[in-house]
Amino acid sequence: MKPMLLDELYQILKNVRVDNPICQYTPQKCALLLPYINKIRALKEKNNALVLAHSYVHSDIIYGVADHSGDSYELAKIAKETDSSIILFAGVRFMAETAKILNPHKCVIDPNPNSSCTLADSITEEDVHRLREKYPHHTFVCYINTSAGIKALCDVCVTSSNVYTVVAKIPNDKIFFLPDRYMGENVKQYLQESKIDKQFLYYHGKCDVHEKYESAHIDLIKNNHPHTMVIAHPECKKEVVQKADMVGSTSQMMRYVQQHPHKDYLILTECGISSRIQIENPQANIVGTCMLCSFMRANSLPAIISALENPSPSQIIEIDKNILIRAKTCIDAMFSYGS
């Protein structure tokens, strides 16, 4: 990869005008990037390395040094088909475990000092053990945003972008979903809306982020500018999507919004695709304000140097043979379904 020049990396860059100033891009700022960037793509093509990076984490990481962004799953198919000796994940914890589990042979690095996910900290693998217990006849479907050792214990793995297609394709008419309560509480209405005959319970977990928009914000944004299109993510309380437009993962939303030319947009998920959608997207016009998740913005490109210079024991992505196995079946599940 070329080395980046500061002009070419402003004009990607300058669109970018979230209200949070962590996400605005100055010809000063970028020049402060600018080295970290050249160093990181002359290591990835020494170290052989592919640079995987989720909508959520900073522009500079997705425009400047990533190979491929995008969603969970997106990012989980290029992981199970790339040839590079070395896989470097810019998001948090589960992401660099799933790329692990689909490719148990390579090296895969997690730069995040921070990478928690307050969901899939929100369940626990004896919460899972618990819950199949008292559900022995359920079929037990976890979102990716789990840890590997929560993923082996279930039977199928789900994304944004896919779990109403999967959930419905289940032949078991009894479901447990987890950990994601929004989530659940949207998969529920989708079937019963579709007249899908399941008995389907879910978990109590949630997203910081997401929990935090309410209807009455759609209201009020309507109220000021009426022709919004409303675009929210399903991990929203479903009071919040039932008056979206549109409901899908963040690459859904970020092909909705080139395939739809719109005005005005207010994107009820994460800061980062109301970036990309800037950066991308120049006419479109963001209304109302996005959430910061804390855990994505930790990365930043001198960690990702660090890890691909000399990584810790603590960012090399390491799991237990049997765990990795076991996950592996479940996410397997979740491709097969989902084709």
The other form holds:
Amino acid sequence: MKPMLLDELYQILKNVRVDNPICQYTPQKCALLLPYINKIRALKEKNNALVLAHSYVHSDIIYGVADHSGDSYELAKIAKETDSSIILFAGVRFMAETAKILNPHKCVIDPNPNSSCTLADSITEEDVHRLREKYPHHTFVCYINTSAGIKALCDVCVTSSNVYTVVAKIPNDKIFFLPDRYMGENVKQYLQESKIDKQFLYYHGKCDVHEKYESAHIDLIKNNHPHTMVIAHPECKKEVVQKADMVGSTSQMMRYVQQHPHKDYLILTECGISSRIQIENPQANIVGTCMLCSFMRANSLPAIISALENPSPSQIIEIDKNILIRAKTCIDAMFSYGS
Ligand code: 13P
Ligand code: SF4
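Since we've got the form predicted on its own here, give me the form predicted in complex with 1,3-dihydroxyacetonephosphate (13P) too.
Every component of the complex follows; first up is the chain already shown.
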């Protein structure tokens, strides 16, 4: 990757106009960030490192240093196919763990000093053991937002981009989904509407970011801007999802806006998607507020530099071999369903 020029960086990032100053870029801010960006670009080349960035991290990481950015499914697929010897994942811990599970012999680095995820943290391995004992005939489906240890105890992994289709395709008519209760409610509703007859149970975890969206927010915006298109992540509550014009993963949201760029949008997910849409589809008009995931936003350029130069043990992903093998079976089951 050749060095970036200041104007090149600013011309990309200046389009972010969402209402949180943390997300916005001035020429001065770009000038401060540029030396870090160029240092990372040189380190990547020197170390043969691939940088993957989830769409929720700061735009300077996505547009300055990432080789690929996207949703959990796309990034897992890229991690599965890469030749690079080092994978640095700017996201949260379960994403870096997924990259490691798919690349047991590669060095996978998580630079993030606060790599939690409220959904992944909402269930323990003991909980899953207890549930499996209680529901021995159910297929256990876990959202990708879970630790390697939880995946190792489940049968099929899903992401927000394929949860509806994979659950519908699973041959068992008894399914236990974990850990997101709102995604569980949304999938249950979809199965009912599609007349797919399954006993579909789910756990009570939740994402603190998506839980904050209320259907009243949609009414408020629609009262003032009646033609606003509402796009929502399936981690939102059922009453929010039911009022949305489109429901999907973060990358599916971006593709939807790309196909209909000349509209007003209320985007019900972390604000990184609004930033990316403003950069890549400047004709689209974003209305509404900006909600941040503090875990994703803990990723920073200086942390990426130190992780590439001299990763600390806490930044290098290590997973017990038996857990890794079982978690890989769970993720491979997802890939076997296609999508
Ligand atoms: P996506 O896979 O849709 O990007 O979602 C990941 C996530 O953590 C949403 O909160
Ligand atoms: Fe986890 Fe929610 Fe942050 Fe996504 S937005 S990483 S589900 S805490």
